[in-house]
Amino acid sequence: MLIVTEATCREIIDRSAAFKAVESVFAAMARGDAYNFPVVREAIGHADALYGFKSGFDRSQLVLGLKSGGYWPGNEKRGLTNHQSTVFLFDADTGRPSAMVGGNYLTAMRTAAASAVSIRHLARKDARVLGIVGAGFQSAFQLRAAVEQRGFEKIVGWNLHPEMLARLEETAADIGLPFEAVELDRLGAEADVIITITSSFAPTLMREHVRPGTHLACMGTDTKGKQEVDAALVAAATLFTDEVAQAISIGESQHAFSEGLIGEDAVTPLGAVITGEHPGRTSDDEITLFDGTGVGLQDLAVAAAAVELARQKGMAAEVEV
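Taking the form predicted on its own, give the structure of this chain alone.
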């Protein structure tokens, strides 16, 4: 079995590799070549942590495995990232373990890649202002991946705790783009693309905040009860997701679905746009929304890419199992 550490993943997986892996597996899902297994995700009753397993199989690439991990909200105070995870890959022919891969950096990269894929395929071509709601650890990854998809000229941001917006300001400055902290109504009035990346259990971005033609990537809701945007906003948008079953049960679409504002058939897999089965955005006035619930196949795809690169570069440790 090969072991690829967090440090090695940081060295060998860049945004381009993550984007390619995630876009490819979304397409494989749409073709029926890859599928996720049911998610296990529970509060463990200690440290306010959520813990679970995401797993799946990509038949086209023979990638089989799972990601084990979750969310520990007190970790940042300990100098650790709140999300902690490890990916395990298995030989699809024998079931034997083939690799153990550090999952923290890869989770951040694949989450940012997923929203970036949605921006590339759904945002207006003339999008120039990027809005970000949330300023936690993941937000900087989101910003860097997003700006590569359109010719953005400005970043606007909002966070419940404004002092945390320094992370976005510093990231934008490093990229060479101006950043401004704004209230939510102004963010919605200015932004052509909005990324929400919070752990909220109550909506912050409302229907009246968002103007026609906006593309939203809602990336924070991955558990029953979480909610970043108003259900009425979800219902007003053309909806896309990584996996429909997750979107309506634990994703941003869960609330509009449970309230009867949308049906399951209102949500389209993003992979169908990538493969050309669905046209995606059909007008400049359309509000599009990507419900990024985070599926196990994304983790497996970037982990498999990391293993292959580490193998090629002689950077993977091998152990007997």
Given for the second form:
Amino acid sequence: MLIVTEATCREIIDRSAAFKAVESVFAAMARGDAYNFPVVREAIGHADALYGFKSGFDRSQLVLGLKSGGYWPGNEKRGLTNHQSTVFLFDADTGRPSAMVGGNYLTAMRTAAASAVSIRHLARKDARVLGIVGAGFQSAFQLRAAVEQRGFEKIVGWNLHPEMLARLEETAADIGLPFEAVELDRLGAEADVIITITSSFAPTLMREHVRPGTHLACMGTDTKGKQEVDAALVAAATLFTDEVAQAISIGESQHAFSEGLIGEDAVTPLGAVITGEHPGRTSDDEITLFDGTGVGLQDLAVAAAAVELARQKGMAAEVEV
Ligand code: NAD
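Can you now output the form predicted in complex with nicotinamide-adenine-dinucleotide? The one shown was the form predicted on its own.
Following is the full complex, with the preceding chain placed first.
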């Protein structure tokens, strides 16, 4: 079995490798070649932790495995990140473990890659202003991946906790783009593409904030009860997702779905746009919304890419199991 550490993942997986892995596994899911297994997530009654695993199988690449981990709120005091995850891959022919891969950095990279894939396939070609709602750990990864997809000239940002916006400002400066902190109505009025990446349980971005032609990538809502945008905005948009079953149960679409504003058939897998089966955006006035819930196959795809690169570069440790 090969071991690929967090530090090695940081060294070998760049945005382009993550993008390629995620785009290709979304297409495999749409073709029916890859599928996710039911997610397990439990409060373990110790250390206030939430623990679970996401797993799946990509038959086209013979990638089989799981991401295990969760949320340990006390970790920060110990100098560790609260979100912890590790990916395990198995030989699809024998069931033998083939690799253990650090999953923390890869989670941020695959999440940012998912919204970048949605921007590549759904945003207007002339998009120039990128809006970000949220300024936590994931937001900087989102910003860096998104700006590579269109000729963005400016970033506008809003966050419930304005003191955190320095993260977006510093990241934009590092990329060489101007950044402005704005109120939500200005963000909606100026942005051609909006990414939401918060842990909110109530909508902040409303239908009236967003103008025709906008592409939204809603990335923060990955649990029942969370919500970043108004259900009326979801209902007004052409909806895409990583996985429809997750979108209507734990994703941003859950509220519009439970309120009866949309049916399950209103949500299209982004993979169907990638394979050409669905046209995606069909007019410059359409609001498109990608509901990124986060699926295990994304984790397995980037982890498999990390193992392959680490093997080629002699950076994977081998152990007998
Ligand atoms: P973080 O804790 O670093 O930042 C949290 C962000 O949410 C900050 O911007 C904070 O100001 C904001 N926030 C907190 N409470 C809020 C509230 N009540 N209303 C509005 N905003 C609020 O978290 P992070 O690591 O950046 O993750 C952000 C979100 O993305 C989380 O909900 C996380 O679960 C989710 N996430 C999703 C995926 C996916 O695949 N879709 C992957 C990783 C993380």
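Rigid core here is just the name for the largest C-alpha set that superposes within 1.5 Å across the two forms. Positions refer to the first chain, counted from 1. Since the structure is predicted, the reported quantities are computational estimates derived from the model, not experimental observations. Only residues modelled in both forms are compared.
Chemist: Examine Ala166 after superposing the rigid core and state whether its CA is displaced by 2 Å or more between these two forms.
Modeler: Where the cores coincide, Ala166 shows only a C-alpha shift between these two forms that is less than 2 Å.
Chemist: With a threshold of 2 Å on the C-alpha, tell me if Tyr105 counts as moved between these two forms once the core is superposed.
Modeler: No.
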